[in-house]
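In the block that follows, a single chain appears as structure tokens, in the form predicted on its own.
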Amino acid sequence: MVDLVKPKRKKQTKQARGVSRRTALSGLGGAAALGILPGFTRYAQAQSSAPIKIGFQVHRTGIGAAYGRWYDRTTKAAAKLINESGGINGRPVEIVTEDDGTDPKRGAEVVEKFATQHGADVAFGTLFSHVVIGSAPRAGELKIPYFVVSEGHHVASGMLNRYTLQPCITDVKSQVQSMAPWVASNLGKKVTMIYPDFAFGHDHRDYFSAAMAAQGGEVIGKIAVPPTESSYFKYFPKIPRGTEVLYHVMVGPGVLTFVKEMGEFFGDQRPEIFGFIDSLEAVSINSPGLEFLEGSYFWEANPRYAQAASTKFDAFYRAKVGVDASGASIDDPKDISTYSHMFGCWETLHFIKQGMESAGYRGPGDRAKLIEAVEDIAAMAESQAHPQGAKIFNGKTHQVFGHQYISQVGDGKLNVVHKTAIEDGFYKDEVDYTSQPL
């Protein structure tokens, strides 16, 4: 099924189609002068274009449901803004949206049909990573840039291709690395890690395991759990003894059962508890039966409670997306957002405006030169477009660096106790897609 977002068009003049560029730049002088704003400057100069389109893969249905409904939530706020702006290059975003129902084969599907039956100029949107890693080939096959919005390690780690990239949200080896010190330090380094049994959960698995060792710690036991689970009493006897630290990190609709058995099988007599928000997206951490986590620790990509340290952009984001200081929908107090992760898509649908106006981007012939563009953008700064925080991206390995929160809960919120480095996720290179033929 396919969902079409499309902006308001209004019905050209003979004299507006023959409106010349420099005719039109020239009016754009006079236009500011005035204060007319300048999306409606662009949009007069661009009336005979065609919207520029963006297929989105979202996960509506199957596991990534939760995540989908945020992720089509906040794409359509950050075009809308962008259309409000004077679009790309002039012209309007339209975004295409197809359903991978959180899917591998099905999300190779969508990406062509993106190419072949809708004419989309790129695609983007994806978070799970086995679905990523099923669709990034067929993107590559086709020539057709993939922006996906995932943490796995898969597009850093060398084994996608030139057209796939991960611009905006961090990867968990970077994750880990950089929270991998304070972990260590303050709450234990005998480890005992919870995580789904596929491709994201392994890299969990791997490298947080490797950056305990180099903190002189030891995961001391690995309990995978398929993702599609919906009881989890059988997994917890399997905790080894002497285990100083539970890690957990879960996917799916069955997070919120998980978190409360978890509970209900410590009861008083816990380790020290350090979760991925992945375990609690979506679901409101005063949920009846979690009040064992006061006290425990989250990793957070993008703080879902507003803290006094909040910026300007981080408010102005929320008010866009329609998202409340505790995380909830400003229409339903009840519906928790996804907001460690659905900033990416926000931040992502900036970059790809970004990388196609410095590519001068007029269509589907441009996507070499909109590869090319975007692989030269290095510093992203803290703003209105980037909401969640200075970045650092990595043209040759097609990889983002930011900054990670671990959040502690406490009075049913959870409060920011330390704010990682940009530096501390940075990892040696294992890959250059620069040097792939486009």
Contents of the next structure:
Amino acid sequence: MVDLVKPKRKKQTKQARGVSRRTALSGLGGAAALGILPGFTRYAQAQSSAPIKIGFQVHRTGIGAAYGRWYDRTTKAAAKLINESGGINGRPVEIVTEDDGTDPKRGAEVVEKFATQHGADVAFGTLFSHVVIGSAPRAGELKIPYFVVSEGHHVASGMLNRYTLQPCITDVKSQVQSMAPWVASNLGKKVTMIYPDFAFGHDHRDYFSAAMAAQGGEVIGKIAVPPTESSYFKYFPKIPRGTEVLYHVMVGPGVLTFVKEMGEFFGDQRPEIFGFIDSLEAVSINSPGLEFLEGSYFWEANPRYAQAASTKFDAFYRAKVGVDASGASIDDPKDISTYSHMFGCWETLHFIKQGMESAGYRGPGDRAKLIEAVEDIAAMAESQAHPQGAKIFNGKTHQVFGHQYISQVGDGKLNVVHKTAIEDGFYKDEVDYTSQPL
Amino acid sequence: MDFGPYLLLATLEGAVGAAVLALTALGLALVFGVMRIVNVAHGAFFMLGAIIAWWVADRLGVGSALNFLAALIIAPLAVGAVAVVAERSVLRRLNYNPESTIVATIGLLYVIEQVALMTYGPDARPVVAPWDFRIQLPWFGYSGYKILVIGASIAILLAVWWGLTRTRIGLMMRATQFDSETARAFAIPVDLVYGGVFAFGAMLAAVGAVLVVPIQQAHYLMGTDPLLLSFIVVIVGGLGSLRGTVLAAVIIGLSDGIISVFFTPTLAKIIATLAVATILIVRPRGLFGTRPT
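So that was the form predicted on its own. Now I'd like the form predicted together with its partner chain, please.
Once more the chain from above appears, this time first in line as the rest of the complex follows.
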């Protein structure tokens, strides 16, 4: 059959050459007007050069907008790079972007839109944990692979489903577990935590408390702040006396206000401060009012300021995304990146590529094959595809493990003082997604 | 922290909240009192004030104090201009019909919010406080600027009170509020008064926003909370009563601050909403509202 069809196609191509450009254009216009063209191109190109559509669920508006802006830039840069080097299985990658408004309900609708309207092959990109938790069930029902870049422990905890994976950013449980020994031995054992009052913050609260207890430390104060809060001063008097270390992690548009008001409250009589960089993502650490942070510590997933030990992969990644050595946009030094999170988009796209290529992915019919293929991926080497560093992926829990950094604020920069081993973040599996049906 | 200093901190926080709330709610109360219009877009004018303040400070770049002063003048004027356009092009054409204007101002709210999102973007941006001064108390530190906000708000409220009770324009406004038909018969340009009052109400919200923006940052969704609280204040204080509005702002603002500090911000909102419900049941005209005749 195939032999019979082939000569016919050749003949058509020859005839087409004789057609003038004007007729071809009017014909195309007519076909488009009749609504024939989209279908036509799809049939003609299916499984050959039609693009692989990746639905990109992004926080363009709402409280996650600053992250969304950088997730978008990183994703575009990664897609461009993948396309320049031949795409996935020889097919170009097309990013289909939809704004979820940092809203769980809208998030689920967006996933549905990817699967039913856009005909996306996979969905990817969400950060805020409540949006992931709201969207993942729909992804599972529609059986569309959903790759999140979120940090929450929800994937590895087993509360989601086999179609949801977090392959290139570590989860909070693993992060805080590898931070606790350092905090306990270098800063103090009596900790007060300030965290946002939703799933992501609760992960911090629960797993850091447990990790500190394992180190002989104690969390003596737990202060939850609604993520939409705009004024924070009222929370600081709740910090118990005897607090040796103040542990803070905050998200949302008010983060700069949060840290500034912390400085107003303490002045130079502050306890040791250990923060998650989330509290200052997309914000310059040299903003007026943040001077008091000098000498304090931050967790970083990926050091914002290029370090002496930074790799050539990091330099390559910075250049491609458009970030300078201090973590700001090359075009606008006031536009600070979300450097400790956005690498997850870059790496996840490369992970999807690796998975699709090893599965021989050809279209939505191969989604189950894709899930099985990515579950088989175990180790990722530090490379252009993984500039943040080497990683170990757990196919059973759908969660990745990697290095973490602790940086100290000094001379208006963040300087890395400690890098954890990947193993520091390991914990016992809480789920085996591979036992769920596809 | 001991109870004394804790209470002091709570009162300070409450006073700052009350100061900004009094300005914002007064704007809403004026518009309702004089025009009988429930302006749902009031929070949007507040947000617009903050965003324009950021824009002025960012463009000018002549030092934080001058930037802020310029913003304090330009932002309310610009917001007032937007309000005048809205009043002339929308509200007047609806004959200030109470029901239609509610729907119209909801529309206005969306238009302003989406335009802000499309132009200013979804980010929160700070304006540097004009006065970088931190007061170190024995128990905690406090921003000197916040004290300035309380002072500025009191000064503006006194000026508004003086304007309403001692000037000719104030007299015209009060006359229109009392009985617009009769006011018209006495050759008061009611039409102009309406335009002026709507703009002035929006400007008061904008002033409140400019004062708050060095504390909270400008963000396109920042108008929701002030709108809600302003409504609560206006209802508790008595619809249209300016004295009641200011008093209710102080009560609600302080209790919001104090309850937030000692318990949780959510509880503070619950209690404020309960207060409104109670007032509506036992004293529907509010603390200082007049009984409808």
